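One chain is shown next in structure tokens, namely the form predicted on its own.
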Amino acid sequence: MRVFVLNCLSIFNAFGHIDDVQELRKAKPTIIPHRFVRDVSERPTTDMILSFSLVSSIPIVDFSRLDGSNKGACKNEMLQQLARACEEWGFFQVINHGIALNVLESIEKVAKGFFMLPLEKKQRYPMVPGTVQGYGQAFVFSEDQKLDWCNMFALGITPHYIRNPKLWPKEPLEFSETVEIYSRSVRKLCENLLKYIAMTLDLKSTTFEEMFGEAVQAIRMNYYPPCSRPDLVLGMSPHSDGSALTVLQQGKGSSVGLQILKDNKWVRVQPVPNALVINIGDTLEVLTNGKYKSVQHRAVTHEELDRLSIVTFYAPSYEIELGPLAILVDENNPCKYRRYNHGEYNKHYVTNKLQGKKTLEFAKIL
């Protein structure tokens, strides 16, 4: 059994010393410490960043236009620029996506107030090692292992059999009920935004919630510290997701964290104000037959500034057995991927660190 022991600053498990980063950041250390240095081909240097005309290019997409009563035109070329996002970049910004302002701004001031909370409070419900829920560091399984610098809140939504109670906090006190009512909108955009995304596929529109059963959600709050030496660490390692949908919300007035791989190059993601950010997922990948690609992405940190995110994971019931799609599966296109059964892919994806496109590599023919 691994064994993990807290206390004010650290945790220690089978994997050795962790920092909690907001406890070094309040220290103020002159040196980082050296789990947290990255090899300086993963460092985060200007010239691997585009420039902002780029950026501002990444794919916005109107929710509006695809849902309700439009018809025609109008909804034709958002569903052929959904298409563009899915297969070109794997990311795009949705507006305009019915989530009320007010719900948004709940959550964020939820994950906050738990981030604030004291370590000892925390730490009430810990992450314990080799899984992905309750508060620490995921995905770290060897003592040399680099960690990022961030703090992560995770916890599992739905089915019910998922959810961990005793990892659900009892403070801020409205926690548990904005959670709810977050997660219920995020799922119904979800649910809506893979009609669409089947419908640029020519698959019918309803292809991807009759394969995925009661779907698999879940929540991760990520909360980035100041970082004295931004130029040597990343708030999170590159990777892709193991969901279909990623949904993310970053923080208002947050530090501009988040980068994604294009072209062999960091690209920076300037949030759009009351914007989401969706992202393909491993699952959608094999599903299309690589099609709409998963894109690794990262985050950096800032020297002054902090950055919250919220994030949403939603994939297929871990019960059913996935594959390519027959209709996207021809002699000009192989099948790419061999079948297998999510539960199996999942367990693989929260067993493994984060690197790269590297857990994917389970699915492909090679």
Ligand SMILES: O=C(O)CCC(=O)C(=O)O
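Think of the rigid core as the biggest set of C-alphas that the two forms share within 1.5 Å after superposition. Note that the structure is a prediction, hence the values are computed from the model and not measured. Numbering follows the first chain given and starts at 1. Compared with the form predicted together with the ligand:
Relative to the superposed core, residue 28 undergoes a C-alpha shift of no less than 2 Å between these two forms.
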Given for the second form:
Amino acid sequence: MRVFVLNCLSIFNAFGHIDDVQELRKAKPTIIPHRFVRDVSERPTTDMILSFSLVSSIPIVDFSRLDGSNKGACKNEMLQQLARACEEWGFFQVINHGIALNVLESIEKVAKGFFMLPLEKKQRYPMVPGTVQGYGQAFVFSEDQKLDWCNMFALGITPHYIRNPKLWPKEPLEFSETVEIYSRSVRKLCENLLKYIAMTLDLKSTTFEEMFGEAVQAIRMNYYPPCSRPDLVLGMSPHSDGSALTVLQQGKGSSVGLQILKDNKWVRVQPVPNALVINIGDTLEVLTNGKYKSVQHRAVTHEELDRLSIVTFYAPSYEIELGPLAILVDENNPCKYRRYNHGEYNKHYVTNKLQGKKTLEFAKIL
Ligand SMILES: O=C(O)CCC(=O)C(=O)O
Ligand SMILES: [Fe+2]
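Structure of the form predicted together with the ligand, given the form predicted on its own:
Below: every chain and molecule of the assembly, starting with the one above.
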């Protein structure tokens, strides 16, 4: 795919003219180009009102009660809570997760710092075709596809934490180091969460670790500038994540933009200070034969506030073959997914537009 800079506001590639939403917001704050205007059925207004009563219902998991650092806590009870969160919601917020506050603050600072660079500097790291690495709009595959009101910057972190100088920004100065420190902490959190998740399924705690090989980790920073018509656009299209687990940090002072689909209604995820949002990705849904769900979610924009989210995807090595675990398949729970190679699933995921849970049809036994 050929990508070249058209002018200071946008890029033009095989899929037409793509405005950079930050530049657009600066230059023409009230203009919403038609490619961003959603069809009526996709617009965020009406169903958002329905969701208000459910605002506080997303489960909160206290990690210190799981990892033994809180002596008085009953671990079994906490594991049951975790199981319920994975089964009924596919989403929860984890508190006392052990990642130092300054690590959370630093990643936010460098992410924001990156997005605030002049466009020509960010465009030195353009989205690499066929991947979701670099700066720009990902998941765009046709000229008539609606665009998200979002700028993204994404990087593969593993294997081996090698900082590819062509992909890792040199500005802001502390960017690379901060991303690496953050990613190592998040990796530990994912490893521990997967241990507890295995335990909730009566599996040996190291089941996923042993199965995953050298787990793949990627980070995506999403920046949603304010939008004069949040009722017409979406920050991010509805999708489920392809990962095993996703860890999402919502920027301090950001608009409340993340929504998850629960019983066919969009529910807002109200940020809890210093908590991290965890969600089950497609890979765990397959491994658990659908017991734990990778739930659809989306982001909406705000008229005055911007939004920053820092998202880590944790997944098995691309080499491995996976399918539902035998322990989760029986007469009452027939096998719902075929076996496949995770690398192939990843390729399928990044070469299709975000479209609810459609990507998982790749693996579904229909
Ligand atoms: O910004 C958000 O809250 C949603 C981000 C998200 O779902 C993603 O990057 O996969
Ligand atoms: Fe997501």
